[in-house]
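Consider the single chain below, provided in structure tokens and representing the form predicted alone.
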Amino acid sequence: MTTQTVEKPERKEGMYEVVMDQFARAADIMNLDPGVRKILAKTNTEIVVHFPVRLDNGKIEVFTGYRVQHNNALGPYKGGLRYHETVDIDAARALAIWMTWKSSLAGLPYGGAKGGIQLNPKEYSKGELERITRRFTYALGDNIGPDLDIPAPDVNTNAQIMAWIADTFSSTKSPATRFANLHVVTGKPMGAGGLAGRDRATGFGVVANLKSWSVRSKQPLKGMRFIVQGFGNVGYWTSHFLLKEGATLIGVQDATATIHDPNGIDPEALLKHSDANGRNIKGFTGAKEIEPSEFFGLECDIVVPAALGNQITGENAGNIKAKVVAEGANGPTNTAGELILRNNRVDIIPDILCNSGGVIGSYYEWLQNKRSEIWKIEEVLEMIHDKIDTAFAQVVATSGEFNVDWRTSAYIVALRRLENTYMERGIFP
């Protein structure tokens, strides 16, 4: 009689394992104190929250929200908020997580939040997200503030939803505080206490990294060919700087089709094409659209994923030909592809580094509101580099010390200034 042996498929690792690992890893190398450990193990705080909301139609329907904050150590919470299909208590711990170690290798006076809405903002009108977007702020309360803990836009949300915020925060207000609460946000428009740039902070931020990557790889970002997975903000604005820089755009792909010229494919006609048609690049004309799984094998120097995570995997990552690639989104790449790039000598600018430009830019506006001031986008713009070139160099520095891979360096970094604050500070009572 023979038997036959039953394969299981291979538990798909979702983003709350990933950055689990990617911390356990970078904890056991660098022997990060025990008790660290446990606290920076844990949220502080998950907040689920179930509101109603009367649509356009008359009826009511009820969405869940979501706000993990992990840890605020260094300061007030620090993080986006998100509508989209895939949000939940996971995927939120998960980015609120990354969030801490961003805020901290940046150098910012900041912990890490992250949540937002279960839902798709496409099947619901402008005047349907302004009431689900002021209902959640309403159910959130005091759990947010300008010291306590502070969103930003995030995937799917923009300045106008940050401006809904803010004003629907202050007006629970007294009429003497309002004003000293708009700043409970950030990323907001320009005419509500915004930061001019913001809007480029995160893409401007990635391009930044690729920048410094080139300086020390000594491979000149002129002439090179990069591909862009998700065309919102991130996607967009880097394009943009990168074409600045000499680099051609070959690639781009989103959720509604896969775009590819070798000769190149020009942003500003890409965006907008896309705004005219719901954000989405499909049926753009200056492109052939090829297979969603040709996209990561396009023959290129750079690859972005700018979209969301988990979208660089064990089944995909061995067809990348790219030297490097520079992490827009949160957790793009997962255990198993990370590996495989790793072996293949491919460079990986790490998550919370590359996109950091986001929140760096963030804590600009913040400061900027709390100052009661106005700064001009080219000093921010310098800023915003300045810090990158530091946590990047600080980055390489420690990958040296350690003999380890960027990610883990990064990890690294930011775990040792928590570390710091923990050991000087102690633990209450």
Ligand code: GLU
Given for the second form:
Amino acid sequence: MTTQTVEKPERKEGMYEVVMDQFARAADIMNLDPGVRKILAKTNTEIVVHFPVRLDNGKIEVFTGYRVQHNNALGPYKGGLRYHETVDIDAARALAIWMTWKSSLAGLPYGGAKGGIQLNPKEYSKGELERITRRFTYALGDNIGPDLDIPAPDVNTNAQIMAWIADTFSSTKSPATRFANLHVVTGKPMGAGGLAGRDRATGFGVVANLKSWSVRSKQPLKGMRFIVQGFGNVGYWTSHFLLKEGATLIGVQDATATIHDPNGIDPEALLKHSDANGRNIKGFTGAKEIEPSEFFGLECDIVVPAALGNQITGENAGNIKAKVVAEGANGPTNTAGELILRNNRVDIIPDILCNSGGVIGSYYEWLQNKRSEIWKIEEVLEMIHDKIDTAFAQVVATSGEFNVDWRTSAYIVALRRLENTYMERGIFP
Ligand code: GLU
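Now that we've seen the form predicted alone, could you pull up the form predicted together with the ligand?
Let's see the whole complex now, leading with the same chain.
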């Protein structure tokens, strides 16, 4: 019966299955040590908290928050907190695992974690979001900490939310240690210990990757057309920096609308509109609204998924006409979508490389706080660029060594570093 199909849609491949598929492929090809493979196939710690918050209408609501800590062989757990209805234990696991690979590939002294709260932040007032955030931080307690597990922004979380976390965490410690706890989160506002440039770090990094891709594939970015899915922090800043390279934004999609203009969309005007409209692009007059299903098939050179996971799938990957997919989001391409892109010779700059500018920026914020220093934005962006160039070159070299795609070679670089660490250090006891 059709009604039954509607009520119980076939389960889509979840992000957790995607990350495990990717891991298995790379581990097989590189012949990863079987013991290390067993360790990395599991998450170290999974925290689920339920906590009450009084809403503006006086009623109490109980929220569910998650923090999954995948692995800390290379350093403290690191990764964002996401406020979204799709946050559940599987999503947190998958995203935590991607953080381990990302930190390892970027050469950072970090492990991987991820978490968040299952909610739609648009349904809550600023005051409610502050109380939810503070109570979540309190519920996490000493499971996070500047040398243990360091959250950061992710989908629907921002510098303001990080400031509330830092303040709540520090306020529950002795006043004498307040500034020793500042770096319990990164992505803070500048006045609260934040780093100049952390706001734009992910988008800047996506474009740094595209610059490397452009040099290696001998196709200048100047004159290229690109589309962006998601117009949050990553979507906006990627557009901003790609325009500086002479490329043109011709399509944008978010949860509320899909817009297109082959002559170019002004990201600054779109940002203004979106800020004034609850961070939605719907109603923007500078482009034509089209059907969401037309988005990935738009005539362009670069596709930047910068929203949620599992967006490029077996159903739509075949429509993509672009030369390259630059994964600003985590896990935007599922296994079936990936196979189609590879068969169609569409390059993929994999998420763990492409969006690593964010966590690299976080690393410099953490260092800046640890050293009580304040750095200039130019220095910060240069350091981020440098780390991305190094990782990109390693990914390309390893892809030649094993004759594999860039995602698999990015995994091999990340897994080799983890494998070496385990080999050198051994396992307690
Ligand atoms: N949420 C970002 C990511 O997925 C940043 C994580 C961080 O800075 O710790 O990479």
